[in-house]
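Starting off, we have a lone chain in the form predicted on its own, written out as structure tokens.
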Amino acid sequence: MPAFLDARSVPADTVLETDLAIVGGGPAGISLALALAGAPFKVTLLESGGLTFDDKTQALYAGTQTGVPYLALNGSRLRYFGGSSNHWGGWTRPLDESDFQKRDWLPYSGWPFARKEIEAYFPRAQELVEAGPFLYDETMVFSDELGRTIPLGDGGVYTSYFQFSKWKDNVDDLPTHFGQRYAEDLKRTPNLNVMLHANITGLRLAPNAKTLDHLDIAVLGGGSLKLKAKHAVLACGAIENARLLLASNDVMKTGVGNQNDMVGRFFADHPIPRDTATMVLFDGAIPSFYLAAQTAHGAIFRKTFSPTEEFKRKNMVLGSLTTVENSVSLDATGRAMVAATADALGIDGRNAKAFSLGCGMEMAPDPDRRLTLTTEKDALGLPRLKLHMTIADSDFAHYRDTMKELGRQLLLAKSGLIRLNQASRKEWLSVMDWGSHHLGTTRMHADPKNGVVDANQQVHGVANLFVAGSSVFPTYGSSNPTMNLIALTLRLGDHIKSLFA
């Protein structure tokens, strides 16, 4: 079986061809490449980094940061060949329907196009997430052999759940490494050639800045090649995707695909503050399932409260998913808190217990949340970036009017109560962690004034020239990206057929 090919060991200066060129071996990138398995057309997957982490590598991802404190630029990305799913936590669920939708309230929103598109790819990206059977929101399916869910009151917030990848035949129940799990899958694709250790420099245009004409490759430590493909895709993230297209202004001055000062904009990732608020059980009995990933109907699986989509359209909130976190101890007021209203609602609440709560929360559309380029370069020359970060007090109100609703509805079913731990902003970011989900930067939309990608994927004004991953995103719902960018790809791998038909 051939096995990957080295850029170290290709002469310099040598110039390749290819149809299509995908830039990234992560989860976009390797899912694109099996996508388009038997095409009558070459593929040419380029991989920065080798089969294993490499620090020289990983340090190309170093930038600098304004704002509201964040992850450095260089600990939430892997750099090496199945990308971040070599340490991810395997999250997984669909987007919802108004993810997409455009919202009047929330200025931005809005996706070129429904839900629907992209249903089709969803059972297929399951398959590659190595999730289970592909259901969701069906209240029953998970929980009837573990135990029932926790009884709330009508309203705005139901019980949903999370699946978990697992990496096929792994009896530790690790997520799927994109990279290890179809490494084998890629070398028999007689299609396709993965080239690893060669790191993109440039996106060459053609004089007319039309079409992309090629792609400058360097090699750690010296050497340089050309790849010339009719076609090409970055797949490297939100970050290295902005930072190639904006480094490349040898032609167009302002970078590629940002005549409107679009690349780099909205950047975006999930919240996920922890101790947002104490949930109080009356009868202090929790199924596991709420804790903890549990096993059933072939799907790993963990419970999680979420706003309805009516909720969240009569009252103008974005998307959240409640976890249960763990055990804790009430205090004195807490204790005579519980007794007062378990009193008053003529219940028995001496085996109350109480558990903290974390979530992962939708961000509102920032144009301001962005990334630019800096004056300092790594080592292979290119200028470094910077991330301006920012969170509104609104995405925290949001939330917060989410939690009330949940409140509201465990004391209707007299099954417990909710109290809120963070009010003003500074409690806020004292307890905030973050999900390393990078979306934004290279939007999706339909005018060029307002994104850099139009419904295909496309740099608008560059014919060639495609992007894959959340970084495409124009608005970011609350589930994880992963399952969802890679149905997204799988779209767009048709569209890519479509143009060598």
Given for the second form:
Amino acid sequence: MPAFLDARSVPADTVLETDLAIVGGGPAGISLALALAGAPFKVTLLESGGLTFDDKTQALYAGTQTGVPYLALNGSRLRYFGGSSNHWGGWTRPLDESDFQKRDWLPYSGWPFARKEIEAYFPRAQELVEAGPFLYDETMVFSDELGRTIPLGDGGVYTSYFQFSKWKDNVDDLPTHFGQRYAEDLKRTPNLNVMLHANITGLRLAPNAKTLDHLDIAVLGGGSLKLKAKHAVLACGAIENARLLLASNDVMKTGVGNQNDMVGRFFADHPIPRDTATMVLFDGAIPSFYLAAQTAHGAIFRKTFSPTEEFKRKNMVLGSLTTVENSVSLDATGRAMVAATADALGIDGRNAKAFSLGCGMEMAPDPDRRLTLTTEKDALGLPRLKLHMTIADSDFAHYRDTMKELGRQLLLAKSGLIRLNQASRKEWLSVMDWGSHHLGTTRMHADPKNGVVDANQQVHGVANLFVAGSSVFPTYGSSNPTMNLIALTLRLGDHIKSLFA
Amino acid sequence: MSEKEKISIPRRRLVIGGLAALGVGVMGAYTLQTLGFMYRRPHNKQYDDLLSLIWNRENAERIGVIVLDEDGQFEPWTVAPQLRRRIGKRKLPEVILEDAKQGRLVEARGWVIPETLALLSALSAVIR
Ligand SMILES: Cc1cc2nc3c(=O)[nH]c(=O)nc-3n(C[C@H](O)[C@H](O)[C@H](O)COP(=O)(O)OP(=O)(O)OC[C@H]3O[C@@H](n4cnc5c(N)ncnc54)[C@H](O)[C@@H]3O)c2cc1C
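Since we've got the form predicted on its own here, give me the form predicted in complex with its partner chain too.
Below is the whole assembly, all chains and molecules, this chain first.
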């Protein structure tokens, strides 16, 4: 079985050739390479890192930040084969239909197509993340085996389900690390070469700026190569995809695909504030599927709370997924609230227990939340990035509205009540954490004025350059991105096959 | 009460159903300052029918103080008849469920509670 190539052992200044170059060996790049296995054209996957973590390669990811405190740019992703799947959490859930729709109340919302356009790719994406059968909210059909569902009265919040990537069939095992998991499959793929330690530092356009001519490859410690490719796909993650486009500014002075100043804008993540609310259950009984992932029917599940499509539409709120985290004790006020509410409902609240809730929230698109190049350069001479991070008060307010509705439904079902723990912006920011789900920096839009790539993920104006990954998500939803970005990448795979047909 | 006597009190943070809908007036309303002496009012039989719906006065008063603090304007003589009309001959749990159904909820120090419970609690804090 052929080994992977190592760019460090290729003589300097060599010009390589391929039909399709895939830049980046994370879940997107690897899924695309697997999808193109056996295709009648040559594919080369270029990966910056090696098979394991290396400080010097990781340092290429460093950048600076302004605005709302956010994760360090070199801390929330990994730069070696397998990418950030080497430390992802494996939480998996498809996007909702409304995530794709234009919402009049939400500026910049909407994908160029509906969810059904990628639905056909979900089963294979689900296989690649190894999250078991594609069930999610269909899990309701065997909900008894998943333990009791906390009763909620009719309303805008429902019990939703996460599934989990599982490398091996055990809850305690790691989620799928794409590099390790698929290395042998990739080696067995006859039309594919994988080259490690190959850092792409430039996307070199033809003089007419309408096609990509070649890629510059740099090796840490010295040496550079060129790769001429008929087509290329950037799959470096949402931060690095934007960086490469912006930094490749020799032919197009503002950067590749940046003729309308869109590259790097609309960066997003999923805020995951802690202790957003306290949920009290009068009977004190919390089914285990809420507190931790559990196995059933060949998959690992965890129950969460989500706003229904109707609630989102009617109340103009963004998506969210609320998790039950841990039990907490109540102060005297809390105990009085619980006792008085149970009494007023005519039920026994003496066994009541309280639980802290956490969540993953959707952010509203914001063009000012953006990546720009700085004058500082990395070890390969590529300008480093600055991220300006923002979060709107309305993003918190949307989530609060959903939690109020959950509280209303708990009362209606006589099952419990809720306390909203964060009110002011200061309070929200004090409990803030982030999902490390980088999104949106090369957004997809049919109109080049409003997006970087078109509905086929082709960079507007550059016929043979494509972008894969969650950087193309124009609106983000609250579901974790990886399975969704893989489905989208598989669709891109079909498009690429059609270009070579 | 003249405008001068009023103190500035933060408006309630959340009233889904709206205390205002129950006629919690603005003009002539009691403010927190006036509540100080109201707290020490002798027992007032006028509200016994409503207060008897409360199981635990200590809990209710604790909640009531928070509700008043967040609303700041509360007239027992306006609220009581409206509460009586709302409750009628029904049992309290039925009314509480109706609050939840209709979204008549109040946020008191973050706790999302039925409006009727909040108002009874406020009454309990005001009328000793
Ligand atoms: C701590 C953490 C937890 C997460 N948990 C979840 C979760 O539970 N569920 C979920 O859905 N998602 C999760 N994610 C997000 C998930 O990891 C990403 O969505 C996913 O890895 C993105 O895949 P990608 O291939 O687009 O990019 P990446 O994984 O970032 O891969 C990009 C690849 O490109 C390579 N590369 C970068 N620059 C260059 C260059 N110039 N030249 C050549 N190669 C380059 C990198 O080395 C890397 O291998 C998590 C992320 C983190 C950090």
